[in-house]
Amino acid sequence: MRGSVVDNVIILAAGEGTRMKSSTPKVLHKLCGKEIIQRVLETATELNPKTIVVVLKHEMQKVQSFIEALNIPNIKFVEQSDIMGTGQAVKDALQVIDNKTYTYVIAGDTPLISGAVLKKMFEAHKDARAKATILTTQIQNPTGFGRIVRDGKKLKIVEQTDASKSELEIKEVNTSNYIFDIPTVLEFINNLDTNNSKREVYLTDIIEFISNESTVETVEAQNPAEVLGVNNRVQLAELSAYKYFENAKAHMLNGVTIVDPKATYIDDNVLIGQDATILPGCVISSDVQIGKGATVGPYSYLRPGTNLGDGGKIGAFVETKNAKIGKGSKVPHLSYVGDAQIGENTNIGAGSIFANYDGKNKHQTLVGSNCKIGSDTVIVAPKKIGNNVYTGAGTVVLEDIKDGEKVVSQNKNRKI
């Protein structure tokens, strides 16, 4: 779509987001790992829009610092006036809009909406030569959307709350995304009022003002979960387990075994190797790599920075951070390896754990290759540790070791 004449693109992130019930704005909620307004915003740039104008109102210093360091190019922010409603936030944004020609609006709390989706809005939009294009959903229990009400060629959007019993029977729901034709929306939003159960401006009413006069298209997505917004915890639930079987199924197409995807929890921008084994039960977080013919889990927790190579193993209930685990090393079971780097061939036995913090910072251990670390060892760091290395049982790491040596801490057993 580079080139096109859909120059702008109106993110509304400005709601406050009561349902949520948290002292974190909505849009800052993670999905997979990535923040809800990260994923609007990452999606926005697929269009190579000239200027994103981001609208904000609730804790608006937090969420527009958040966004700044993301280094997103072409963004403006406006801070939405203290009258209420999308099309008060619309008519706020056109104000600092310098291409008046068309404009996409994205409901920010829609951490799913693709590139693809939107791009087809824009075809149809232009094949229609049409002044407004809805983004529209069949959804089975349509409560708390604004419904698709059409009349002919026209149409209009109900709110669910000012719904007829008769409208709060239809599927067809609005996803609060549209492609609007700048001119027209000009000529109608001073119409907008506040005649309505909650007293706001609804952007959903110039629909039926431009419907009157021209021509209003609306796309289908047929995938719900695609376009739908976030207003509660539990909608959040399920858009993530939605995107987690997605991400599962992404890398089981790739040549991965995922034993069970539903109970495994893979955040985007995962690296998974051919051949690999992931069991049960496993968190892998962003920023994590793992190499082929390797095995996860069941009931491990891999944070960002993790690495491990071919043919390596990360077993039940260990968590790592921050590590590289070489070629064929394996850290079988209960252990904790955060900021570390491991060898190759090398065990670490059951129970140990690399104690990195000191109560003021982190620090980094290093493991050589073929090493045999044994169970409930503790590795005080910083430390380097070199090859073909042995610790015995309950072993507390205070000082380097070097290559070949054998360390153990004296506990004797005492009859009592």
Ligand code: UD1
Second form
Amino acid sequence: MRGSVVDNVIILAAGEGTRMKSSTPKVLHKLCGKEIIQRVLETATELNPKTIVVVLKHEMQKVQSFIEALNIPNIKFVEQSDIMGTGQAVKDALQVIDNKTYTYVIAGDTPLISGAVLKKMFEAHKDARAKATILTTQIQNPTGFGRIVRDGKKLKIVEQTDASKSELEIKEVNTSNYIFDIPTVLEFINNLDTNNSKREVYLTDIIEFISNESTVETVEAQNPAEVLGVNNRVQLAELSAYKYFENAKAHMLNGVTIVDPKATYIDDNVLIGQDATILPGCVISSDVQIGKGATVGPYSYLRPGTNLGDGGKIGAFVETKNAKIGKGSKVPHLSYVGDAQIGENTNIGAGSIFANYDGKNKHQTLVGSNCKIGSDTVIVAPKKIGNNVYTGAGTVVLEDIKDGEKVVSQNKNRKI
Ligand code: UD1
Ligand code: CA
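Alright, leaving the form predicted alone aside, put up the form predicted in complex with this ligand.
Starting with the chain above, the whole complex follows.
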């Protein structure tokens, strides 16, 4: 063995994703706040390959620009030729691969593919001295997937639309994630034809050729959600629900109370302190921090850059963004807090708005500690409000406010 060196990872992402019925390429759809392809690439990076080759075609420029912005090292892009099918995609990728021994092929539409499962494949592949290793899983409703058809040690993959009645009964499916010995692939890839119901060059057809001559290994993933691809928006929603629950579970096991995890949407990369409570209906984006013992919700939207201090509160129907809310400070009801820094033990009254946008630019607001911002206060940013400040109900803050000042807007009643 040559040590655990992964030479290449080929990611197949040239397809349009017709079944998504979308003007956005499939791999740019988001799952729990992050694009499918970004998730796949992050996992591929965990394998530490010498090269990652991404095969693109449909909306190539758009997908490539998105990926380039992620600054992933050792990445190459290949445009698939006009011939369609996963076999053609791999054939085209082979043109740019130098070191041709261990190569993963990963479907670009498998958002939750786990690094652990991929590493397990690598061990199995080496142990069996296999020429190909397929990641499979068992699912109750295998409709649409390629079936793993076994005959003693021999093995082939039959696509749904080409399967016989008895093959359709098989529940073990191809997840479209493989490890290949590239010299073996080169030996057989020209045997692939378009003689199938979709008139495409199927990568899956190579398995039968390899299996006839040498060992094809399989690794069965126990958890289908971690290995299945997304073809339509129903599957996207199913995998999202799974991932949101997993994220909530991790926080709960860390000591966070989540009253109804099925109704709580926490993206990746969120930090929540012990004994915090998240009430139902909240959407918590990535890059959010919630302090120890803090309370959030019900029904609030915490966008990136929100940082709620220990013991603080973001209550019901509140939206926050780029907002640092200090220890013990509260935004209990119906507010928008954007581009703000609030000190400690300040209360932001019901319905208050941080008006951060002047139609052209966004501006910052600073609010000190121990303030009582009255209900329905509008702070027209940029503003600096000191410590121990009071504003009356309905105040429109048009000037900075110094420490200890009390401010009201003239707002007389007129009886008519
Ligand atoms: C494929 C497998 C099937 C497996 C399933 C798992 C084949 C023939 N079938 O079917 O056995 O059960 O995945 O999800 O491989 N792509 C390209 N170029 C192409 C066609 C596809 O790069 O010409 C990419 C797509 O962008 C996608 C991935 O390959 O990311 C899979 O393609 P898709 O059309 O979704 O294949 P399935 O029909 O799901
Ligand atoms: Ca697919």
